[in-house]
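Only one chain is given next, in structure tokens, and it is the form predicted alone.
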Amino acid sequence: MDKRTKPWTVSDSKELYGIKYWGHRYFDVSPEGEVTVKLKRDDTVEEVSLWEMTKGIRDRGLSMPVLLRFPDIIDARISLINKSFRKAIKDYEYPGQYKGVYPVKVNQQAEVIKEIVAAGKKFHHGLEAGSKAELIAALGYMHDPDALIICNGYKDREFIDLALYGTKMGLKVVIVVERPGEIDLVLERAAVLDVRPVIGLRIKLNAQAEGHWNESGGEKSIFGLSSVQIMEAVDMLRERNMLDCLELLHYHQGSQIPNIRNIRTALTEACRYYAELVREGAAMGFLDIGGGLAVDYDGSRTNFSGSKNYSTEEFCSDVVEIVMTVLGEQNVPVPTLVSESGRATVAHSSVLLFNVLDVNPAGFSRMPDELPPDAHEYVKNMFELIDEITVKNAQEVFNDAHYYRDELHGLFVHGNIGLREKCVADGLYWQVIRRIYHLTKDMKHIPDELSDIEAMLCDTYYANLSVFQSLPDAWAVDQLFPIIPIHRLLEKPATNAVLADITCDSDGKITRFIDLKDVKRSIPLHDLKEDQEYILGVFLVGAYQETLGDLHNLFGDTHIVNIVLDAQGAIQYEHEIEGDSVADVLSYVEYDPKELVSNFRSLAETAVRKGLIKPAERRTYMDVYQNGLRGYTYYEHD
């Protein structure tokens, strides 16, 4: 059988959308062509269909878009990181231990923090707070005296006092000094509160990583102390007989470090600073390597910014090996290793589901059977091009088609041809482009001029979401996320498309998609069916996206549902949180919904008095207005 006539299979879809590479043991496609997630049921793991989940969500009165959270995946990620470090420690006979902390800033939602605390309890996995509010949240949930609470960020007196109170209550709260004047305030408040603080110093390393967040490290990073400032802090502590309070050295390279070489280079440098602090007489004991454990968003396992060229196990092994080697050569006792892996902990645990509302086909046109006798010569020439296209002359025909289209457009602008004839010309142009595109599939070498022809023919699928609210990194820093239809994967996609959201902003779009070799400018999608919603999922969105989203066009938070399995394997929809209503988002930007209703009622009553509407109509208008305030900010089907 010819390869091109083989029926489309689930394996084809797995390869096309890359889920076999970025699914990371959590996501797959069922024989029925539906995306599945692996969830725990007692001591077993079951694959559950996301498409089935959407039916349950609909039955409960929620509409798309919806953010699904999977606590089981958070548990699995924390276990993976901790067990990988434990294995590396055992393999290298490292005479120390590992204690992880989760940076609250990566996803600050209460349900996420609760799950991390619960899942991390058996590993004494702690929290990192970068602000006063985050520290208050951490102190509210992290009560394990064997876990760390790391305090980073800019600190005022109240922030420091809260950290010191935590220390007095038996928690291991480390205040990391990140700017020159901060240590004075820490020591001052410690004296007032009569407590020995646990102090860390953040060092600015020369080593700098690659990727989107590379400015988090290096000499020009905004947080951290220079070598001179480190020594000034050490001398100050020595003068006050508090050098024993200095227990931790911290550095941070960035949120997503794709290249393991950068990790090794920075860690080697940090170990030298750690060894010198020990020699200066500091107590030390903890080396905090910060974040950076990357997520492989495209599955390519490369040093591309959206990927990583190492596994979690390799990361942990390299960290243990380097620290043991470098400090061993310096005859310095090895520290407890600390990492602030946030992205790698929660990214996999959330999936954004949204429905497609409509399609705008690219270059839509119908081939006329014949042209009118008075058609312009250029229109006739364009018509004749269609039957002349071959693999050999495709580039020449492409150039001719552009020439005729541009000339005909000029004739239209100057009033020499009418709109109907221009429409015929535009339709013929797109017919030529489509035929050339199909011929390029048989070309061994595609000319540069024809390389973008696929992008020219992308349809626009209108997605019921706000990129600015739910996928801010896709807009702000060109972050790539895996996107895939969650059903119909036994069908071959019919078209290539880009996604446009429902904001009225031209930036509200997704035009870059994951690929193993490069970045794709379109995504293969299926035709819409009248009797069935078409639902896409954006995966690996658990890190930063919920926290960074804004209210562009006043689109608010989506519905959120936590998904687990009960003992019988049935889907449980837990902690269902309705998304923002219109009234909610208006109140966020200082509108008073009651005042709005009163003002609209006054408008409607004035219209009644003027005879513009009837009293019964006023009641209808008021109901619609008030229902609108209570409604979801996203598109709702009748």
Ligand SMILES: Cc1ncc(COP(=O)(O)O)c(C=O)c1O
Contents of the next structure:
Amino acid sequence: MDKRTKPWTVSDSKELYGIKYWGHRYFDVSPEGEVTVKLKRDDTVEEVSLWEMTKGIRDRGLSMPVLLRFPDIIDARISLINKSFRKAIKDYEYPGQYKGVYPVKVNQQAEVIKEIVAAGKKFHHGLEAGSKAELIAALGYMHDPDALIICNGYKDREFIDLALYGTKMGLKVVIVVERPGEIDLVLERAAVLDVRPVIGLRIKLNAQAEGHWNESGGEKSIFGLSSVQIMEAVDMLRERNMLDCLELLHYHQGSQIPNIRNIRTALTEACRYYAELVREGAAMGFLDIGGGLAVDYDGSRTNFSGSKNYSTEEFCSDVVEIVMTVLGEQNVPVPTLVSESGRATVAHSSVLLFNVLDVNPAGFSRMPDELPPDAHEYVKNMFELIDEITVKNAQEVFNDAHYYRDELHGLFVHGNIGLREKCVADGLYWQVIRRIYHLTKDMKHIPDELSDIEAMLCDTYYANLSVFQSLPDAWAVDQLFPIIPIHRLLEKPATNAVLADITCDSDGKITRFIDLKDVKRSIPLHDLKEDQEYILGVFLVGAYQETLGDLHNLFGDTHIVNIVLDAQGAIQYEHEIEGDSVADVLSYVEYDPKELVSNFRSLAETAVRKGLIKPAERRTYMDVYQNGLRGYTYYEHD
Ligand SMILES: Cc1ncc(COP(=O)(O)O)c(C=O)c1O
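Switching from the form predicted alone: structure of the form predicted together with the ligand?
Next comes the full complex, this chain leading.
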């Protein structure tokens, strides 16, 4: 059958949106053309439709956008990391163990932390705290004496005291010294509190990784100690007879390291430092390789910044192999391996759902049957161009169309042609461009300028979300996330589009999309239907996005719902957290909602007194104002 007449299938959609590459463990598409997520039902796994979930969410009175969290995926990720390390340890007969910690900063939400603590219990998976507040959260939930609590970041006396209290109460709390002066304070407070501290040192390695976040590593990174500072710390501990307190060496190369070679190089260097610290007489016992285990956002399995050229299993196997080889060669006992994998633990567990509010078609125009007899010469020329376009002269016609359009624009600006004539000219220009675009499909080689036409012809879909609030890394560092309509995947998409959010900021848009080979400038989407919401999902957003978001244009936190299945396979909507109300976000920026109501009331009362509105109208206005304060910050359909 001809490809053009073949009916569109679910597998066409799976290929088009790449879900078979980035979603393989957790997300798929059902035969009905709806995106599904794998959830646990007792001891089995069931595929559940996200579209189905949106119905339940709507029935409960919540509107889009909504962040769905899947605790089962957090469980699965914690298991994957721990089991992969255990397998590598067994395969290599590594005479040590692995004890992971989850860095609270990656997603600090209480429900996420509680889930991680519960899922990590059987593996003694601990927590990493990068600030006093994170340590306070960690001490509230991590009470397993066999799990680690690792304290990174700048520490004041209170932070150090809290860590030392943890040690006194039987927890394994490691204070990682990140800057030269910190060790004095740790030793001073340990003496006052009469406790042997567990100390770690963070080293600046030479090795630097590829990727967006590579400045966290390397010689010039702002964190960690140089080799000279490490030796000073060791000498100070020796002088005080406290080398037995130095148990851990830590480094962090940066998040999302796409290339396994960078991971291997840094680890080899770190092992050398570890061996030297053992030789200096430090107790040691733990090597903490930080974060960096990447997520394959585009599914390409390459060393592109949004991907990774290794699997979790390969990462764990390489870590075990390198530590065993490098330390084995130096006759140094191998340490307990620690990783601070955050992104790889939580990214997959959240999906942001949003609805499309409207579409602005690109270069919308109708072809006029004929031109008015007094049309400008250039308008007539442009009209004639349309019938002349061929594959061979497409570039020339493209140049001519640009020339005529620019000239006509100049004539309009100087008052020589009117708005109606300009509209005809602009419409004709877009007709030419569309026809050239169709011809490019038959071209063997598409000239550069013509290949940009695809991006010029993208429609704009207005998305009910704030990029700044919900996808801050898409805005700040151009991070790519997989985006896909969660339904209608049995239908062929009708158009290519970019997404504009509902903030009034020109940066509030998504114009880069995942692709296996490149970055796409648009996403194929379906036409909107009158009687059905069109819902898209942004996937793999569980890491960093929730907490880095800001209140641009006063769009607040979205609703959050945890989704699990009960024993009968029914969807359970748990720990529903209502998104910020308008009153919430206004109070964040120091407004007093009560004062606002009172001020609005006096505006309305004055209007009544002046006879501008009737008392009954005042009542309606007050109701709407007060309901507005209680309402969601996003666009709500009536
Ligand atoms: C010290 C430290 N550890 C761990 C992480 C988590 O890294 P990732 O999310 O790449 O696992 C970070 C974040 O950049 C970090 O700064």
